[in-house]
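The data below hold one chain only, encoded as structure tokens and taken in the form predicted on its own.
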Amino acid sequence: MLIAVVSSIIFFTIVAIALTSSSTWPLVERDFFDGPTFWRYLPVIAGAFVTNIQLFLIAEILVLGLGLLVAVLRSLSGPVFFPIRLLAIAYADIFRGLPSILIIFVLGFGVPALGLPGVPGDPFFWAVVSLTLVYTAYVSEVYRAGIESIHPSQAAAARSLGLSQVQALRYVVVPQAIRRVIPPLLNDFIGLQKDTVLVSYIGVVEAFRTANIEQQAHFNFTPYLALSAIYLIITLPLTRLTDYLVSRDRRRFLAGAR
């Protein structure tokens, strides 16, 4: 321990020193690195992200539940079943094939600019749809590879005690799946916070949108890494959290190996 503490100082010590003797630090120290601005515009942006908060909290919660879902659909078996499950595949490969960005521009722009009757035009709800549309396809294949790894004696042992597939998949299979997807569930979960940032292009007043008009408005980029340092004190818990569970999973495992 003794080592690594001294070897991290020495290195940040030199990394410092590095950065600082150049002869334009002066400038960037101006343009990125500017405390009276950062602590000026912290509150501000910190204000702007509870609508990033919002997004990510309502997209979440449904794309737990429609994640869920398609997945499911996605590992009935039978010739009968064959419409839906080609159905679920085709939603999961188009949506993990389109950039993020792309479906956002297409629904914030696209579908108010069509002008239906009833069809709302607040891009705030369509952020939510674009986001919970490419979330849920990821996610529906973190729930199939938690539902696959369950080993098929448990849906047998089900139906022999008389449960029906769909009973047997509620009841036996997807509980036991959930318990084990938590971990790349919340790192999803971590890459949809980061990605509410791009529905600012379809003119949603977030903390990046914010960031970017006092950016423009001083012409200093320090309003960036007042939005950088809210991120990571966001995600940081939660990917410590993230780790922590993984190794913890990892541990029981070589536990019961024995």
Contents of the next structure:
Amino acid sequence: MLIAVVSSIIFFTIVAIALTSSSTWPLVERDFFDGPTFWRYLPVIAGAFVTNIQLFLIAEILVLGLGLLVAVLRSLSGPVFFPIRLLAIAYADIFRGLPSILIIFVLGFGVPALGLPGVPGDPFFWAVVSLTLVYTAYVSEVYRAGIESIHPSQAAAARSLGLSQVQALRYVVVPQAIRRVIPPLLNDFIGLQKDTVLVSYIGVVEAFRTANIEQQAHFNFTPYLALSAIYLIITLPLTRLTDYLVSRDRRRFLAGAR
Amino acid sequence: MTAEVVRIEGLHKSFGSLEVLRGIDLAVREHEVVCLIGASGSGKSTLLRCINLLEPIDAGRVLIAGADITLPDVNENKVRRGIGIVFQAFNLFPHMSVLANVTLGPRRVLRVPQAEADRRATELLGRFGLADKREEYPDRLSGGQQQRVAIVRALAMNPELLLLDEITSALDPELVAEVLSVVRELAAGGMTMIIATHEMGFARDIANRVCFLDAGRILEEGPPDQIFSAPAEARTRQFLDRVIAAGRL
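Please supply the coordinates for the form predicted together with the partner chain, as a counterpart to the form predicted on its own shown previously.
What follows is the whole complex; the chain from before opens it.
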């Protein structure tokens, strides 16, 4: 432990000295690490980041609900449900197979341009819709993997008590499946948070757009550094939590517990 | 003469190209205990799973209290309410307490109010020496306790027929007796049961009738004394000789 700490301090000190003593460092510092610029724009960008938070919180709630619905529809067995299964499969395949930015452009620019009565033109609305559609497709697959990982004997035990297929999923299979997929769900949640910057392209003024405006006004990249700092404050703890949950699950699995 | 609880006629069941049941005929009367014996793969478990429609059948009929349950318009959820099954691997719900395991069926299927379902479940658990395990989760229980909970879970639905699918096969030898004593108690109480088992001594004790299954057919059936002491078929004798050689009878 002590050796690791000492060697880390020495290593990073050498790297820092090497970087800052190079002849181009003043240039890099001016354009990327300008202290006064950083502290001037941090509150502005943090203020705009509230929009990103709204975007991912609203989208995440929708994604968690709709993703489960799509996964459950896909797990219904029996020929009666075939068209529903087909629809769910087609949706998940198509939206996982397309770049997010493409869907954001088509929905954010294309649909309002049709000028249909009653269809909102607000870019924030279409941003939520696009992100929800893309991430519901991913999350439905996560849920489905969880549902399929529950041994069929659990559903058989539930059905043998007289529970319907939907009741067996609701009370027996899905509650166990959700526990297993919390780490991959958190991973997709982090992905969704990062992808909220993409909707800046359809005119939502959020943190990335704000940083972009400042960068172009002052020819200085420090505002992007400010946004990066804000992002890491949010995503790093989540990433660590996900890794912790994954390794805990693996330990439990190796210990032979359920 | 008591009423017929279940009647099976010409039952056939295949998994792909493997024909597991090749024409089963069997009738079980109220309060009767029928044991199914036979080698692994002879079709005992599949037969039980066909009776409560966990496996769709290919040909033949299954009648419960005189009503054909294999007709296409039959509500299988309703049929299963009246038929309890206990599995070899217990299949308790690991995310639920013992009490929640036992009350799930009564509450969600029979719509019994929670307080009433809890009261009845507590009473049943007490009857089988599990009163203090009410709030435990299944992974905190021994195999024998888990299997007794699984039996109580099936009983909580007040079934008119109980199917037991090799319920002691996954248990450590010292835990077998506590589970079998529960089954003896049920038989004494008049529960109609079909029991697939490898415990020959137990089958001999408890059964009114023993059926020897071989390659998807009931090759021979009769009172336990006749089957175990003077089997008519060579295959039955061969099977029993092997069981005796293994020290299981």
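These figures come from a predicted structure and were not determined experimentally. We call the rigid core the largest set of C-alpha positions that still match within 1.5 Å between the two forms. Positions refer to the first chain, counted from 1.
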Problem - Rigid core fit then residue 10 CA moved by 2 Å or more between the two forms - result: yes
Handout entry: Is_shifted residue 22 between the two forms (CA, 2 Å cut-off, rigid core)
Key = yes
